[in-house]
Each structure stands twice: as structure tokens, then as C-alpha cells.
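Listed next as C-alpha cells is one chain, alone, in the form predicted on its own.
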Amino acid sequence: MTRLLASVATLDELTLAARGGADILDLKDPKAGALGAWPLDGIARAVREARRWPVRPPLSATVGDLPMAPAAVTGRVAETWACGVDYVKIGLCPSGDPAACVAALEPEARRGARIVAMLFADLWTDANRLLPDLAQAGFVGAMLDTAGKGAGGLLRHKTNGELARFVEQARGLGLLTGLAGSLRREDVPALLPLAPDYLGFRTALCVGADRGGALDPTALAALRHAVPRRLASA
């Protein structure tokens, strides 16, 4: 069953997205880059707010657009996980030493941090080659996203066949799978048959399809309809 991930930029959007039926709430600052991070105190406040709800979706948080330097990556992941989110998302780029970053994060994963790797489809020619390393290091998931939000969405950079192979290989390694990257509502029918665990949205949720703008409840409702819920227990 594919679920709907909604990236939210403020506490008000957090509440709006939860009420609108998002299956996972992703804390991200779209004005600070592809994976712009909320400040740590803001993440902690969002966690406290969500814990007051009778029922809440899982919360994920990005750690920002970090250089592929193990010390910087491990420190920020540890700090973000300590805020109490359910998942920490780290972007992996081919520049620098992404393999060393993955290896350096293994102790954090073994201590319980639930880390999801974001692999940028417009930067990697073969992101799949990192998937075995992610599984070996104890990551819980891998998503394909895009780094350059003005250079077209995910389907401009990867074919359906490439996306299908990514999802299949990641799932075979026991990883949660997700697809994101300037996805539109019109992309959903092509992506649902691939059966990723999540489809992630920001731009398509916003007024005027401006990812830096405000979340639009009408757009969220349209995407909630396009990514239908099945059994609540699934």
C-alpha cells in the first residue's frame, strides 16, 4: 500500500496536513534547499505538539543539504534523532564521500536511529549501487528525490523502468521505499503501480504550485484522493 507523505514548513502546516489525512508528516524548510532543515528547537516543538494529538501520523525530519563529510553528517543526524522524530532523512550526493557517510552512520542506526537515505535522481546515474550499503548499515529506508527543483520532476530524470528497479531492489533488501521530487498529481497514476511505500509531495501541495508558498488544503485533498487509503490497519 502506497502512502502519502506531505512536507510541511510550519507548525500550522503540520496541523493542516494531519487533518487533511497525510500518512506521514515531513518537517522540511523548502526555502533552505532541497532538504532544508527545520531548526532543532522547531523539530522538538513539532514533536511535542504532535504527541498531544489522540492519533498522529509518523514524523520525519530532514537534516539539511549537508556536504558528504562523515563528521558533519553523523552529528546532525544524531541531533535530529534526539528531537524525537520517527525518521531522520539524510540526502546522499555523489560528490564527496557518500559511502563513508553511510558507514559512519551505522553506529547511529544500530543504536536505534531510523535513518532514511534520500538519493537525488538528477545527480546519481546509478543510485541503486548504494542500496546494499544502506541495508548493511542499518538504514530503514531509501527514497529517490530531486536536488534541482527547477529542473523538472522525478519522471524527467528517471524512466518508469528505472524507478521500478529501484523500488524492487530496495524492497528486496528490506528497506522502506519512497519516490518524491516535484511530483504532480498527474504523476500519481504512473507511479502507484510501482508500489513504493510512500509518494512524497511539497510543490503539488502548495498554492500556485510554489513549493515555498503556503500549503493548500484543496490541493492536499486532491492528492489524498489520488493516493487512496485502503484499510487503516494496513
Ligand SMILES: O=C[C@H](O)COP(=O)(O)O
Given for the second form:
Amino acid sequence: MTRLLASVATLDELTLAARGGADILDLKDPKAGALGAWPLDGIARAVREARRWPVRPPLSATVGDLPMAPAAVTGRVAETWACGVDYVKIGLCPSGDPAACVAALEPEARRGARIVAMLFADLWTDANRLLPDLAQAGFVGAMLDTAGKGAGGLLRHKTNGELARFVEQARGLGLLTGLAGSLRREDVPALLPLAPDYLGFRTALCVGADRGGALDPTALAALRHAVPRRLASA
Ligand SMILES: O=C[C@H](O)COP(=O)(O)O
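Form predicted on its own done, so how does the form predicted in complex with the ligand look?
The complete assembly is shown below, putting the previous chain first.
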């Protein structure tokens, strides 16, 4: 089953995305970068809000575009997880020491934090080589995304074959798999056969495809149609 992840910037958008049928609600501040973070008190509030719903999709939260140094990432991941989200998403860049960051996050993962690595397809030439270390450190997932949102989407940086190998290798290691990066609705038919666990969207959800703008329920409905739930039983 491929699920639809919707990145939301506000509490109002959280509700809109839930009503629009998003499978995962991803708390992200798109104006603050590729992985712009909500403030911690906002994340905790979103969790409280969602817990009042009779049925609620899982919530993920990003930790911001952090420097690749263990001291910079461990505290923020722990604080974000402590807010009560279901997944914490952390971007891993080739600059700095991403391997040390992964290793430093292992204790938090072993304590139960469900950490998903965001690997930027426009920065990594071979993101797949990180996958064994992520699995070893107890990460629950790996997702390809793009860091430079103005420089073309995921499909400009990776071929279909490369994406297929990423999904296959990550899944083989027991990781959840995700694809994102300025994906458009018309990209979806080529991506569904790769069977990632989720496809992530922000830009395509917004009015005028302006990722810093407002979430457009009509655009969400079109994406929901393009990523149909019935694939679950197909
Ligand atoms: O996690 C998914 C991202 O928020 C996707 O954002 P984007 O579609 O603007 O690249």
C-alpha cells in the first residue's frame, strides 16, 4: 500500500489535511526550509488536537535543517519525539558528519523513538549506501526528498531505476520507504508501481503550487484520487 503524506504548516491545515483523507500528517514549516520545523509547543498542541479526533492518522514532525553534528541533532530529535508524534523526520546531508549523527541517534531509537531519515536526492549521489547504517541504528524509515526546492523535483535527480533500487533496498532492510521532492500529481502514475510505503507532498498541495502558501483542499482531493486507498487490498 502506498500512503499519502501531506506536509502541513498550521493547525488549520492539519485539520484540512485530515478531513481530506491524508494518511500521514507531517508537521513542517515550509517557509523555514526543506525540513523547516514547527516550534515544539506547536507540535505538542497538534498532537493534543489530533488525539481528540475519533480516528486520527499518524503524525510526523520534522526537526529542521540541522547541521550534521551529533550535538545538534540528538537533543532536537528527543524533544520532538517527546511531543508525542508517531515519527520524527531528520534530514541527513553529506556535509558534516551524517554517519556520526546516525550513530548518535541509536540510543534514542533503541528507547523507542521512531526516526525516519530524509535523504536528499539532489545532495547524495548514492543515498543507498546509508541504508544499512540506518537500519542498524534502529531507524524505522528512509525517505528520498529534495533539499533545493527551486531546482526541480525528485524525478529530475533520480531515474525510475534508481528510485526502484532505493525502495527495494530500504524495504529489504526492514525500513519504511518514502519518496518526495516537489512531486506533482502527474508524477504519481510512474511512482506507484515502485510501491513506496508513502509519497510525500507539500508543493503540489498548495494554491498555485507555492509550497509556502496555503494548502488547497481541491489539490489534496486530486492527489488523494491519484494515490487511491484501494491499492491497499489490490
Ligand atoms: O515530506 C514531504 C515534503 O514536505 C514534500 O515537500 P515538497 O512537495 O514541497 O517537496
